[in-house]
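In the block that follows, a single chain appears as structure tokens, in the form predicted alone.
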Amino acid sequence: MASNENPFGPSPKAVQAMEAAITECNFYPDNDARELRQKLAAGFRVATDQVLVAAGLTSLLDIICRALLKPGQNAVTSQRSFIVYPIATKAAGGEIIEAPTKDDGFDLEAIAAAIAPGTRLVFLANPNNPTGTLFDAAALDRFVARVPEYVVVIVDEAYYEFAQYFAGQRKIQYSHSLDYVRAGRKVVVLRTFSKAHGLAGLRVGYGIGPADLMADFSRLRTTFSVSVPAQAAALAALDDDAHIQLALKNNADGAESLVKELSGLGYRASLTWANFVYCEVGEDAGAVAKRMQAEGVIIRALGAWGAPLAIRVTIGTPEQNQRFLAAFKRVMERAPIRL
């Protein structure tokens, strides 16, 4: 329960588009993605060019540094978010940028006030992760109207559907992102089949932006890097949503009980916005995780995100979800809470 898989598994369409998909992989893929690509781009009401699919979102991002990104220019983020944005960002030769939380989430007012003419690209993780929080559209639209032209914002919605679906639950318009995308503006969108498809071991990824940024992103990838089978499920999974919607109820009603839980046995259990918990345990993380994993229940301590006291816990199905509260309940007697 460490890296926020869908514990139903993929779409049993994407799983006879895998298995027709096989006898084909004496082929190269399609290196263009392309009936991915327009399937995409006439869901989301977008030119074709405007879709680049790589393989998974941190291939994606480390793209995008290398084409935007050279030694002396920076990017900015907030602190206790993905952390492959630094990674990426340095690897390029840039310079990362994290600007203070607030609330557990990104500060938008901060982040704006940290873009300085060094600075290329901006990473908004919505909801976040490791967090799970959420900043709501018009929040969005104070702070893309703020940004410089010269500067590449990356809203990062890797965990759309789950938001998507908790926005309807609590009545907010979480986003509009794409709008910014058919205006022309420098946004670039990233979703991922890993989430709530079920697909995360076959690293399908894609970004929505300009299509002049997709072109040169488009250059930097690794050829061939999204596999037959992979091209083939991710197109079956676009036609599943009894199966998605399945992931969805289960994941808001396995939010609620977890929050719920966590938080009645005295530890800070964030509102999530994802498939996952923040949760401040009081003591270090690392040690709780090793804990766990010896009662064989695997978390995400987030150390290297910069909270030592907080982890992270997918959400699963019921039986899983009850499993995991047993272990922590029992890990935990052995340590008095502390925060």
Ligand SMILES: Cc1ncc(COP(=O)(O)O)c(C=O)c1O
Contents of the next structure:
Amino acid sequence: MASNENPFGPSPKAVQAMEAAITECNFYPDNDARELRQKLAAGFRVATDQVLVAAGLTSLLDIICRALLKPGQNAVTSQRSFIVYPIATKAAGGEIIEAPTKDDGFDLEAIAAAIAPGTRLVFLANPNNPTGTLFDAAALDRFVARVPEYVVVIVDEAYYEFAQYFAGQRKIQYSHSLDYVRAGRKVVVLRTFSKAHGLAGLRVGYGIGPADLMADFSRLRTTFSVSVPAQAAALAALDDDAHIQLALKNNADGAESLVKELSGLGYRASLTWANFVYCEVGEDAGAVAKRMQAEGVIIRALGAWGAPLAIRVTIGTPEQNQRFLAAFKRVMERAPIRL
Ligand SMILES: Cc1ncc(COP(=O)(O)O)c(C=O)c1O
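For the form predicted in complex with the named molecule instead of the form predicted alone, what are the coordinates?
Let's see the whole complex now, leading with the same chain.
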């Protein structure tokens, strides 16, 4: 329960599509993923050349950094956010500036204040990984209005479907990020098939942004990097709303019960907008994670994110959540240090 995957696996429709595609694996894939891009573009009411498909968002983030950053330039993001932002930025020779968090999440005021003449990119994770926080559509409107023209804003919505579901339940307006793209703003929205669609192992993600930027990014892709089965599965997964709804409902129920149980045990577990829960355990989280692993449950300790006392646990099936909780209680009974 460490990597925020879908506990229900891929959609049966995606599995069927992959099985059929296996027999065509003597051929190289469509390098432009045209059918998938067309379907995404039609669904999101954007032009096909505003959509770029890559081998997961990790790959796309790397491409974006290589396209837009060089030594002496920087990218701005938040502390305690997705770990690939600093990695990809530094690999491209850029510097990463991490603004302080507010209430465990993005402080868009602090991000805007950190933008400097050398800034080319801003990474916003909404919801944020690993803290599960969210900023609403109005907050992003205010931020985008303030960003200088020379900065590209990357709005990473890897957990979009989960957040949208919670936003419906909790009655807030989550995101209308694609409107910025439709209005010609320098905003690139990132989504993935790894989370709600349950295809993390296939590696398919996509960006939606200005056509000229997407063309620049496209030139830096590794040729043929999105495989024949990956493209087939992604196309089929888009048609299986029932499978996604199953994951979303299970996730919302699991989020509620996990946060309640962990809070009941005396730990600070945050409200989540994604498919994982951030929890402060009051002691070295790395040691807790090791003890959990000895119980057969893998969770993420967040020391590398600058949160040495926090864990992140992916929301699983009800059985997996119960197994996590039982192991957590056993593990913490042996070390009763509470907040
Ligand atoms: C915020 C965020 N962005 C991007 C990704 C990477 O997604 P992908 O599997 O498409 O590389 C993750 C994965 O955990 C994530 O949490």
